[in-house]
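Presented below, as structure tokens, is a lone chain in the form predicted alone.
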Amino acid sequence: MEQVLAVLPEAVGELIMQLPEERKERIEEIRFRLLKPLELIINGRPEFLLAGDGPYIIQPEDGVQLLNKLSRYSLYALEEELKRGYITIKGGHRVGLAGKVITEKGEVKAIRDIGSYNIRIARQKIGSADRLVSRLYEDGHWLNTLIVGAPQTGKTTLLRDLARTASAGCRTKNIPSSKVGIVDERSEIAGSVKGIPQFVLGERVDVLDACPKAEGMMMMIRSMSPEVLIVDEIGRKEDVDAILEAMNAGVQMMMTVHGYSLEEALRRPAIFPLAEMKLFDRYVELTRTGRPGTVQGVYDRDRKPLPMEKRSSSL
């Protein structure tokens, strides 16, 4: 939490300051809206700081504070962060924004007035793909894997384990280091901040950070040659296209889908022709049962449930 604390007004700082540590440790979001209610996301629940005899109310002046902290005095560097939306920070958190969006020949130019803002504190858990490892892995290779689940269900946590993993290796199992390549479309999985991943990935992980994924996928593959690709909240009829390209190169692709149960994200049309293909070897599904990051279940390609090693079932 010190990187978010660093870029908050001080009278929000000071209210988050207060709550006991272990309400702290379990913060998701941190959300701003303009003269209403300042709201926490703690274990998926909304929950608004109070401050005197009411809840504390975000002023005008909370939301130049907070830009201007974000930008470091200086909205031009965030030029192309304000295009897309959000900003992401040291940390790997990210910021993101509405307001009014300004747009020119169709294409979103930059959002000004900025009423809101989400505040996503990013976790990362080492170890959390740990007991899918023998479900993913097997004959000497990784397998294509598709990770399915809601919101906040821990599928980019997940995701940014097995990519350590891919480019660290497994001695306890027997696994090498691979050649990892992440397309990193909107900052999350590697929290890039000029180049430079927050998160720890190994030493074999490159990363093309804000790049579009279907274009992202084919640069990768051309200039850096992975064995390994990682990328997050595929669902466009061009995602499919370089998911094909991709495999039938004989990368290994591992990569995320929003979905509420696994036969939902299945119906999905940009996702059904894959499915049919067989193309995917394994499907994780997680829900929000419990806690994030529950494991509802791994299956095969035909969806088969498999076992799985028996721990926590929470990443």
Second form
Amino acid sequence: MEQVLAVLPEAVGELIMQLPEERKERIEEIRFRLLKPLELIINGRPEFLLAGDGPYIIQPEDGVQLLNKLSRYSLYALEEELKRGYITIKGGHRVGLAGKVITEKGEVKAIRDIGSYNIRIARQKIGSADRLVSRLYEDGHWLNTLIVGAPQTGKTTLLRDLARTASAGCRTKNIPSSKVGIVDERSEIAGSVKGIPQFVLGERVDVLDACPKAEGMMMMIRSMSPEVLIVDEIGRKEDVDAILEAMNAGVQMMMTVHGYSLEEALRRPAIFPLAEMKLFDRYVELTRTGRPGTVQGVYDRDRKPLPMEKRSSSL
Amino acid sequence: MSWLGAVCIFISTTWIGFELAKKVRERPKQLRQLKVGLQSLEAEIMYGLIPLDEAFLHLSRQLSGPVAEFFLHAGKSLEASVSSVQEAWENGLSHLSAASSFKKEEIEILRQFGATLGRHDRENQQKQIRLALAHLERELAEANEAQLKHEKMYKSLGILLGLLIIILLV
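Requested next: the structure of the form predicted in complex with the partner chain (the form predicted alone having been shown above).
What follows is the whole complex; the chain from before opens it.
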């Protein structure tokens, strides 16, 4: 949280500091919209902070200050980020941007005149994958796993913890550590800043930061010989080819896909062929009933539910 | 007693002459340093994408003399989180104009350049640096010429002026 407070304009930072501790802990997003009230998402619900008699309105100077601090006063250093539409800051938090988009030859060149900022607070839940581990590890290797969930259900958090578990190993469950490759297209899994992961990921993790998934998976297989390969948010045609290639090269894969249910996710044209070929050994379905990270169920290759260690666990 | 006064006058005028000559001699040297500094800054921005505070501190280590101190000042002020680059740059400039042999023109070039720093993408940033470098190039040519013309003159003028005053007073 300190890393986030460090980039916020002072007035906003002070308002947030006034929140009670347990609510501060639960902030998921801080949203800036110029000349609109400051919005916080706490526990999945929007909340507007009061300053004086009305809600705190974001002034243009607040935006300028935020951008200055994000870029350390050097806009040119954010060129690549302004093209992608988000900035990863220390601590692995991400700041999404919206505004006027400048295009060149049909490609996005940069976002200028930024009107909205969305600061997504990243929280690592070490141990959130513990209960799933014995379902996802079998006969001395990790199983090809697909994690399905809607936005904000904790897919990436779970994936990150699986990556950590795979790289660190698990002595109590007799799992040795493996070489883990992460293709982190959106800098969300490892949250790298200048190539250094901001999350605890164990000792044996190699991260290709901000690399397109399909290409990144091939690069990893060719040069880094991972035992477990981790990617986020698959869904495009070219991803599927790379996944097939990787699985046939004997690399175990863990990945996430957007979907409100397993059925729905498997209907997606890019995922359907993979499921048909029974390439995934395990499916993990997440729902957002109450807290993010609630496991709805774990399914085997034929999509039959597997018994959980305990009743549907909250991560 | 009068001899002592004469010696005092002679020493002080000579010293003033040498000081002026030093200023004329130092200016092209410092201008060259400044040009190297801006060129390095261009590399830091274009190829390193290094934020300004870090870049300034790098530069202060590479360079020497008042120009290095200028970048150190600006970098330190940025780190201490002033409200804008311009403010940090101004902090550095007020220090630089006192410590260096630069003329008003050079300080003005730097001031205008500083107003553009950190506000543009790489391409435009590079254009601004090139522009400032072109201006400094012109100043450097002028400073070199001034050194050739005036350095010796200031020295001898100091000595001769001292002698003149002594002769008039004796």
